[in-house]
Structure formats: structure tokens, C-alpha cells
Amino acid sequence: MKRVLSSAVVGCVLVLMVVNGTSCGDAKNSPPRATPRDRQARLVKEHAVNPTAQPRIAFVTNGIAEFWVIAQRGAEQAGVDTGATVTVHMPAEGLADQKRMLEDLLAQGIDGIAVSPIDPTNQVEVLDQVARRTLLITHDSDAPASARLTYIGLDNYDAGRMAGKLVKEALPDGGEIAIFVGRLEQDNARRRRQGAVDEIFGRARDESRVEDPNTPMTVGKYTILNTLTDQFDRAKAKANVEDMMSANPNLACVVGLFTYNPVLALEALRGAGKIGKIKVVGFDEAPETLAGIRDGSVVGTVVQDPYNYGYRSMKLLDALCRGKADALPASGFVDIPAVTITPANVEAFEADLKKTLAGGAEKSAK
């Protein structure tokens, strides 16, 4: 009899699991599955500091650049406004340096970290270790496969398409193009480059598209010769442009996707006497790039909002440290959109940027 009953029970379980996704018991008594928001709320509750404590939070960049100096100002202002203790860390030696910084912060018992991952694909294990011990969010460049709570920044694929539009405006009749970027291991760089390529070639949106960045591609009247990386080595970044000009006499446009790339492209072009002869499309708001837009040596640039990357990252972490899980966006993404800067709006943008840095107030990109 026991065997018969056991078989019946097993049959009931199997049938009902297939049909209803439940057991033989009352489905109403089954505990609901945890949602991502539930898990986020639990993590926030676990890591929340004492209500009377002053949260200690950190802003970690992916390198050293003028872009990050602006972000630092925003992060520090958030500390003033919230009362949190904010520290900013800029790795000078790449992935290993960033990993060491994260480990040091954990050893200090930091309450929360906002990081721009250098190599998100290969950093998932490290980032997950950080997320188990403190509140972790990403900014500027995401690591969607990790256990981070949310991402603050822009959609880099869309921003890349904005740069691609500038290229097409600069070369309405087509031509040869070269792309320069610090490193393609970063999620933001990879997506930014692909967005630019897709826009230049007039393709439909496809964020999953993966292509060899070093293989020349021609679609219609446009040819993308190569995408060269420099690993944040300024000398190499300039040499990359010089080498590309030397090897390709018909080069018509260079696209620099990290802050310093258009700046060093201008130096290389100036040295070769090709300012104005080869178009320059930039990314970010380096003073030299903005000056180039004013004097006509740069077609335009796509700017982010590094001040708010710093400010809003630290303000969000402060709220999470105080147990406010509802501060997390339901989408898992805090969108800080990019803006295209051309001769038509460069002066207004510079004035706004100067005012923001001088006043230390939160701003949104306009």
C-alpha cells in the first residue's frame, strides 16, 4: 500500500508541476518567488549603516583623465550635500590597479562603492565579491552580468550613434574613417564603437552585433579602416593617429571615443600639417576639443555629464547606505543622456560647464 500511495503522490506532483507549476498542496500557500527588486531591497537592508552613522562611500574611476576630474567635483559635492564621507580613486595602471583599490576599500570596511569597470566580462567574479560585502553600483561603464545594484550613465550604443551622425555630416560624400579608443574591454567603449559603426553604415539598431574591430569594412560610400586602442597610453594614442595617416593617404576622418583621443589626434594632425584636411569627431568635453570646435578643427563632440556621474552616484549610495531601497530605479538604469556639441552650441555649453564647476550644484545635461 505504501508503494501505491507513494506512486500516487509522485504522479500528483509531476502532473501538477507540469500543468500548474505547483505542488499537490494549495498553490496559495506557496511562497512567492523573490523578484530582482526583492533581492535588491534585501541587500540594501543587509548593508545599511546605523541611522546615526555617517556613510563612507567611494567613487572609483577606470583611469586618470580630465573627464574624471569633473566627475570628482560632482562626487565631492554630493558628500557635502549628504553628509557622507566621499573618497575618489583613479587607477593609473589599469585592471590590476583597480582591483587593488577595490580590495583595499573592502578591507577598510567601506559602506558603498560606485565603480566604472575596466573589463566587465573578466571582472564579474571580483565585482560579485565586492557586492557580497558592500553596496555596489556601476557608473560610466556597466557590468550587467555582475551583482551590481544599478548602473548610472548613458546608453553608450546610442551615444556612439550620435558620434556616427557627426561623421556623416562631416563626410556627406563618404570616405575613409579610422576610430581611436583607449580599450575595447570596457562595456562603454565596445557599445560606443558599435553604435558609431552602425550609424555610419546606416544599419538598424542591433546592440548585440559583434564584429572584429581590426577588419576593414566598407558599406556604400563609407570605409572604416580600423579601430586602434592605446590602453590609456597617451604616447601610443598619438602614434596610432600618426601611423594611420602615414599608411592611409586618403584618410578623411578620425573619431576619438575617449576624452584624450581627439586631443591627441589634433596634435598628430597639427604635426603633419593636416588640420582641416582630415575631419575630427570627438567624445567628451576636453578643453582642447571644445577649442577645436570653436576654431573649426573639430566637427563636433558627444559629451556626457561626468559631474552628475559623480554627484548622482554618491547621492544614490548615501541613500542606499541609509536603507532607502526605494531610491533604486525600477529599470536598473539611471539615465544621464549625452548631448552633441557643435559650433552652434559650444559657447553655451562651456559657459554652463564653467558655472557648474564653480557653483558645485547638481545639474542635468541640456
Partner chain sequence: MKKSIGIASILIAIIVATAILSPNFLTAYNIENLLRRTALFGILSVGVGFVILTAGIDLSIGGVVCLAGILTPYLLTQMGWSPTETVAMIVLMSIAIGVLQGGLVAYGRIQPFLVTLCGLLMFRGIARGITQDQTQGFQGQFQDLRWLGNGRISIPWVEHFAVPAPVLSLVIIAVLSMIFLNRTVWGRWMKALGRNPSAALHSGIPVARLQVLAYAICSLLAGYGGLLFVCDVGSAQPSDFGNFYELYAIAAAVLGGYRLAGGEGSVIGVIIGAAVMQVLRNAITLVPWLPDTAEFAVIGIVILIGVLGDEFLRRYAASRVRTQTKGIS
Given for the second form:
Amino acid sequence: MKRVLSSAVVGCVLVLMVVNGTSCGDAKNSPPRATPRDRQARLVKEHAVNPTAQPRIAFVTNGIAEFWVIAQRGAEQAGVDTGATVTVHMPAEGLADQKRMLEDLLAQGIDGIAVSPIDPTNQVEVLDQVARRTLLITHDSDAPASARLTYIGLDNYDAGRMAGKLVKEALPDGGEIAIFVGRLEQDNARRRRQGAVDEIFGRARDESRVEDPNTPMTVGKYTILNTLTDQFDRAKAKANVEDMMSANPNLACVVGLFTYNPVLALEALRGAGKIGKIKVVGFDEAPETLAGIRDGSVVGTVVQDPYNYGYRSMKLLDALCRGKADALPASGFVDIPAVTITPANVEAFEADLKKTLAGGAEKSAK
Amino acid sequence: MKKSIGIASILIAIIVATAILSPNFLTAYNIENLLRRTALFGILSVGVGFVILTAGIDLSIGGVVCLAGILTPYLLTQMGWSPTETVAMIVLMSIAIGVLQGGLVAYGRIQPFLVTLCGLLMFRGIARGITQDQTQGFQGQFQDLRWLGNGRISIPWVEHFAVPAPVLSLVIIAVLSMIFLNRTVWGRWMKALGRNPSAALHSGIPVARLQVLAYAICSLLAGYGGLLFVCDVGSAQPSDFGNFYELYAIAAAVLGGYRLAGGEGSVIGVIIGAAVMQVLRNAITLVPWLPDTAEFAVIGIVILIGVLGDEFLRRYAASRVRTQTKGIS
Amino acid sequence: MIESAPIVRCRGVGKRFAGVQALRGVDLDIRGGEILALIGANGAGKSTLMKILAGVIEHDSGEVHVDGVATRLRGVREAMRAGIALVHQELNLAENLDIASNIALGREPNRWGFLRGRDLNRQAREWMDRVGLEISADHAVESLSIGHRQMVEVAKALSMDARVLILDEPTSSLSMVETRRLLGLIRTLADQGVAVVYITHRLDEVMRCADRAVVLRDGAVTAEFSKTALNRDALVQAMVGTIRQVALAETALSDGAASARGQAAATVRLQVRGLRTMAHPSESIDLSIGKGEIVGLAGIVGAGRTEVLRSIFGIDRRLAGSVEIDGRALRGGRPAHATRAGIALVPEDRQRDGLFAEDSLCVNASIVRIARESMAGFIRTSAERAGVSRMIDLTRISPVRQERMARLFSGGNQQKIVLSKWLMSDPTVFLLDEPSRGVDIGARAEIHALIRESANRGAAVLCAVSDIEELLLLCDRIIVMRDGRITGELSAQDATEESITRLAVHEREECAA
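Could you drop in the structure for the form predicted in complex with the partner chain? We only have the form predicted alone so far.
Entire complex below, previous chain first.
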């Protein structure tokens, strides 16, 4: 287990924040979105089960992806380590499906849920309902307006800025940039996009900034043409890149915000014979993206740490179930930061990844 | 051919409008993309045309595209099958799906809408089950097979333009379909069956067998289409690969002059119908002031206008025939 | 009867359809209390004239007076307000609704939009009693025989207070009993003052019940007969003119051919043993038909004749029994099997079951034949066209245009197209259900000639025919059915209207009739 932990997490330092949550908990550090401590403690007490019993906790994703399989490994490992019964649920059909899953879990009398809300602003009601009946934390994508106890994950805005930095490195002389994403209804997609845009344009941090994604913007030497969505239709995702190339002969860089976006951007570039001529910046660790980094067709990718989304959120829920309210971070946020993968560190990262997935297989073989 | 004039003029109108609004529309690269997408969706549409011809409907196309699309890389990379074995498996599986669904419709007398709706859910479910929801990709290999989907056939003395490989598949499929429908006994019977199923039965036409055949052709083309799609895209995710493709296919067939009541339709029309859909989607991205979010609205409006215009023309033509011949009765 | 002023008076009514003069100056008086028979060959203009009176189409020359006032009937509703109702040959009923709802359609008794079921049924009952429809008013129309549907149509017209009731070939699909009842009914209605216009091809009915007969030919009135002057030969003469006297010649022709076929009939071609149909599962049918023999199936509507034909061909499932052709059992229960074995069926409802209306004459005629002529499944277009061309010559379908859509042909020619479909494949067993329904007397003779021709080439012919005159004219032998059972068999020589009717009808019903 030690091996798994050390290999999977790059920003592992923050574990300390969780374990020593109380020590960092002075008022001036806690951001406004944190729920008052005493209310949290009361909630934990209310919902806590017998400390000696096996809590039943659930990990709910926002869809189906390899990314979540890695998170599943982490969540399951946490179950093995803590003795809690961990189940993982991946909604196939979006919002309604996720709501159904949450309701079903409540109906089962689950002891705690960690969820990645698909549409945090509009799901507040559902999330509050869950929070009333069980212990709720969010991961991957936060719903600050809801009564969730805490959020585990990366700050997507910061991750977006990391991608923006890669774009600036790839285009030191400026140029035309297009952004591709599955759908912009998701908070994480919106924040990633805004982070990238703000970084490229060299603007100060402002998470509340809202801009029309389809209006071309130029600041200095950089132009961001458009942000195209594909509703997870891969053929459409590829077509989007092709159409952007058609419409803009001077396109210099494409940014793919979801796992498959850089992969399909590469497909489109290959078809047009523009590999290397148009730069690709991606998110996540699809094998094709990593291969692209190795052969130079991809500038770099920003990866999250899904293993720890699973592992840490389950570990935390287990602790809360056993009544340990002090396991909660004072900031209301457990940061598991993203990492930039470039040709410099791609080999090491891949080796780690392989170990993680193999680790899961080993465990299940037992 | 005459029947396709309406839809062909819509296509031309959209092409002209987009060419005026976007200088990049008529570039070789964009045309290649459009040809490839039209071919991919056209294959599905030609297939569903056979079923619609017999007054049936096949909603399972999206499911079959998904199953074929994820099985292709799955069999190649996970199971280590050879490309020949894989293609053979996809073809056999698709035909089997069609025969099963057609059999339930023709011999089991179950409504095609129901049978194929269940098929749609089932095949996607099977795809997700087999792969445990894992994305299936070619991992950079099997370029020979993938040529079917993403290859280009260069034309001698033409430098910057090449014909996308799926166009070749579509042309072969379209020609075979037209020969089948217009030159063979079964084709003739299939059309007659759609026009008047009762008269077909009373003429000793093997109605049930022809229905099964229509579903088998449809599923075969859906499976082959799925294979081409994944060859083009490179990877497929079981949860959403091919989502809504049955509706795109049916819409293209109806735009192309197929009547859902059966008996009417032309292969050329269907392909033009598929082209209309693809050019529209392309135009929405290319024309700067068209918001991307309006995509489905624009497609819906254009289909509606197309079908309305077609119906208007049909009625106008029918009323002229009627006034000319009413005296004799 | 008092000579009253006419309700409707036509003066020089003309109608042109894109180059074809369908009506050329027709004069016609329609009087209350009178049954007016309107006869003429297909295409003579009867239907056009009646459609003008019923407001379906408008005339373009001449005048139509209703109650002495010149008017233009724009639309069916206007005609109905004037008291004119047309019962179409192709019945216009909502098949999924019940009888009562059909009769009241568009005028349902309601309170604030809610149907009043009891009133609906009571009112329907009155009209149904008036036309002698003795079944429950809540039967769905789709479950009714064509005969019953006809009566529902008449009841519906009456319920709209029609003073002029136009019946377009009302008896073409009715059995003898039903025909008699209908004729009795229109006599009663006429006595009550209704003007009945009766379009028919059956001259015996004209002779029996018309007060006056008007003959149309090529869009003009060629003759008018008062009741006392009615004469069969004169009627035919007026209808077909001097050129096409086929109908008159038919009687002579049938006598000669029948005796010639008598010899060949010795070898059995079609043998049916213990056939049980879905309609009459408890009855079992046995029959055998010789090579070249024409056997008629007589009986009232609902006697099970259609079901026997359909079961032999495989449209309906055979519950039990075997079908043998030339001593070899027919295998497989579907029409495709029967067709391959050489069985042909000309269905009763040619629009629904016989014709591909939107396809060309060529496609319709060759649809069965192409399978036999194909090379590895490919249609040999030249052979197809040549075959159809030969068949058009033989059947004298007009106009001679292979590419013309089937629905554009007249009724008689459409029936010839359906016959051609089977004649082209030279059937060994030829089943026909009302082969001359709704065709004029000239075309009927031609159709009979084609059936005889097929028999002469060795086919075993079994045809269900309701018109007794036609049965006697066409058949060598007549099998009579009642309630799904064969009740008797008569040779053509012995059969008379009386002997057939006695076998076809229950004693009780016969008395009533």
C-alpha cells in the first residue's frame, strides 16, 4: 500500500493538511465558502455510525472514463486499508442518471457519499437533500453552494492556468488558438477554460469572470478563436478540430480540455498533415496523448491525480463515519493539485501510472 | 432520379450560401472532410433505407455502430485477432443482429419500433459489458485496416485533393444497392412489399423473408459503418460512441425522399440527404456569426423545411396527375 | 304514382378533365318517389355525373337545378344541405369506430362536448332498423362484411335526411339475400318519397326494381326507358353501342367451350381434403376440381367462400386438411409456397390486396412472372417487357402504356391487370374471388373469356361469384356453401336461380326473403 501511495501522488504533501486539519484551521485562512466548523462537527456526529462497525461509503463519478477507473482503484484501495465497504458508481447518461444513483444510494441507507457533481449550480437542491440524510463530500468538481462537508480535488481554474502556461511556451511569438471540450455545462470545464484563457492573456486571477466562449478575443499577440463542444461524440470532436482548421488557416495551437480532446485533435492533425505544425496542449493522460508527448506532437498535458481523488475521499469519508470530525480540513478544501507532463517527465509519469493500474490488478487477484 | 431534385437543390443552396458566408468552405481540405463524413453517415443511411422501404424502422443503428466500433479495436488489441478475423467477425455479427431483429419483426409479428429500440439499448449495453466501459483504441497500430476510415486516395495530376477512402466504400455500397433494388427480383419485390404489403402477400411474394433481408442489410451496413467510424476516429468509448446516429440516418433517409410508410425512396436521394446534414454541421462551425449552440436547432429547421417542401412538391405533382386523368373512371 | 316535379334537374351538364370530355351535355331529372337506374359501361361518365350532384366536383357547363332553383353545389356539405347523399362504391367508413359512431360521425349527440353514448346508440338503432341491419350497433366496422358496411353507409346517408340517395354500385359485393333486402329497402324508401339513383352493372336488378332507367355512353345520355319499356337486349345495345357487342356474344361462346372442356375435366387437378378454416373451425371442406374445369362457389356473404380460397392459397392459416395438385401435396402454408406450386389467387378487394396502385402496369403484371424468368436473381428487362406486351394484347388492357401507374386505370382495366399478373405465370390452379366485381358488362365478358382461356390451357378454376347470372354464364359446375359448409353441388345445366338459392339460404331466411 505504501508503494501505491507514494507512486501515485505527486502533490502528496497535502495529506498533512488533512491529518493535521485542526492545526491549520485558523479563521483567517479559511475561505468564505467553508461551512462553519461547528455545523460540520454536528453533521458528522449526527450521521456517524458505530466506530467499530464497517461504514458503507460510495464514490460517484460524473460519467464513464478511464480516468475514473484509476480513481476506482484508489477508492477500492482505501476500502482495503480502512475496512470500509466501498462501492463505485459511474452514471452513463448524465445529470438525471447521477441523480437517480444518488437517490438509490440514499434508499440503501448509505453512510457516506463522495460525488463529482455534473452541474454543481443546478444540483444544489439534490446535493442538499443528500447532505441532509448522509455524509456528503464532493470531489473532482465542487458545488460550493451546497451543504457538502468539503471538496477534494484540484482547483480546475489553476489547472487551466497550467495549460495556458504550456500554450505560451509553445507559442512564444503568439498566434491563433482554439479550445475543444466535451461540454461547457460542467463547472470543471468552465473553470479550466477560464484559467487557460486568463493565463494566455496574462490576466490576474478572477474566478468569477464570465465570457462568451464563441466570441473571438485578442489580447496582445494571442487570439483565442472559439471554444467548440462535442457532447462526448468522438466523431464530432474530431470534426470540430477539422472544421476549425478549415475555417482558420493560421490556427497555431489547439487545447483539448477533456481526456479525449487532445487524442482526436491528433487524429485530425494527422489527417491534415499538420502534426507538429499546429501545437497541441491537452488534459489528462490518455495513452495517445502521452505517446504524443514522447514523439513531440503534443506540447504537454495537465494531469490530475484521480487515484487520490478516490483514495483520499474514501479515507476521509471513513474517518467521518467513525465520528472523527477533526479529519475535515479547515479550509473546506483538500487540494490535490494537477501536474504538468512534458517530454521531460513523461517517462517517469507513465511508469508510475502503469504501477498504479497493476497495483489494482494485484489486489483484486488476491 | 427525378425524386431527388428537391433535396439536391436544398444541398446546392446550402453549399452556395456557406461558400458565400465563409471563404474557407470550398478549400480542398474542408471538402475532403465533408466527403468523408458524408460517406460515413451515408452508409448508415443507405442501410436504414432498406428497412424504411419495407415500411419498417431500425432504431438499433446507434447500438450496432457502438458495438462494431468498440469490438473492432477490442478484438485487435485486447484479443489479438488479425484484421481479417476481426472484419469477418464484425460482418457476421452485424448480419446476425439483423436476422434476429428482422425475424422478430417478420415472424414474431412484433412492432419494429419496439424490437429495434430494445436492440439499441441491448447492443450498447453489451458493448459496455464486454469492455467494462473502457475506451477502446487502436494504440497507433493497424494503419492498414484504419485506411478504410481515414485513408485518402490520391487522384493522378491533382495535388492538393484526394478522395477520402470511405467514399470508395459508399460508392460500392450505393451501386450494389441500386443494382439490387432496380435489377433483381428481390429488389423489385422489396419495393412492392413497401408499397402494398397485402398485395405482396397475395402475389405469393415471400414477404417475411424479404423483411428479414432488409433488416440484415441495414444492420450489416450499420456494423460496417461502425467499423469505418472507429477506423476514422481511432478510438471508441462504449458509453457514447454512435449516440443518436440512428436518428441522423433516418433523418437523411427521409430527407432523401424515403417515405416512412414504405415503398418510396432512392439511394442517391439518401446520400444527398446525408450530405445535407454534414454540410449543415460544417457550416455552423465555419460561418462566424452562426452560434455553435444553435446546431441542433438549425438542423431541425432545415430538415423540416426540406420535408415540407418535398411534401408540397409531391402534392402539387399528384394534383396535376389527378386533373389530367380524372375523366376516365 | 303521381308525376311530381323533379327534385334535381340537370340541363346540358358538361365536365372536362384536362383534355378529356367526361360529360357532354347531360339532361337528367331526378324525382322523389322514384327509383332511377343509371347504367353504362365503365368510363361512360356515371360516376362523374353523380360526383357533381354530390358536390365532390363542380360541373363546368350547363345547369343544375335543385327544387327549381339553379345552383352550384360547392362541396359535399352543401350537397348534403340540399338533401343529396352519395354512397360511394369504395366505402368511406372509419373502420376503427363502431357502427353507431360511423352513422353519427360529425353529428354526434353531445352535451358540452361530451358524447352521449345512449342517445348515440338509440339513434343509430333507428336507422339500422330502417335498413334492416340486425346486428348490434357497437360492432367495429372493420369486423363487418362488405355487405354490412354497405348498409351502414345507407343508414348513414338516411340519417342525414337525404331526399336524394345516390347509390354507386351498391350490390356489386352483396350476396343474393342482401341484394334482395337492399332492393326491398330502396323500394320502401322510394315509396316514402325519397328519390333513389341507382348505379349498377347488373341488368337483372334494373329489370326487377327500376321505375326508370337512363343509359349513359361516352358522357352523354343514349337512351331512357320507362318501367314498361325495359328490355334487356335494348339496354345492352344502348350501353355498349354497336362496336362492342361482346356481351351479347358471350352466352353463345360459353355453351360451346363448356362442352369442349367437359372431357378434360376427368383428370383431377386440385384436390382439397378436410380443410378447416379459421372462420369456421368446426366445418370441414372437401372438393376436387378437374383439369380445365371451371367451378363456381356460390353462397351468401359470410358463407365462408372467401376463407376457403384464402386458406388454399395460404393467406389464412389452414387449421387442418391437405391441398394436392396433380396428386402432389402442397407443402408449406404460406402464399409463397402456393405460388411456387402453381396456385394463383385473384382477391376480392383488388385495391387492397391485388394492385400495387403506385406502381406501373408493367411492374404489376410481371411481379410473379419475373421470378421465373430471372437469371441468378437478376430481372431480364427485355423479356419482362415483351411478356407484359403480349399479355396486354391478350387482355386488351387500355390504354396500352406499360409505364402508366396502375391506379390511373379504370376499374375494369385494373382487374385485368390483376388477372394478367397471374395469367403471365400460367397457373395450374386458378382461384378467383368475385372476379368481375365493379367492372362493366363488356369488361366482364372479356374477363370471363380470359378465365375460360386459362381453363382451356388446363387450369383448374375455382371462383367465388355472388351474381347468379354470372355463375350460370361462367361455370361448368357450381358448389354451394352455407355457414362454412358445402351444402350442394349442381352442374351448370341443372342449376337455376331457385335451386342455388335454396342451397345457399336457411329455410327460415328463404321464407323471409
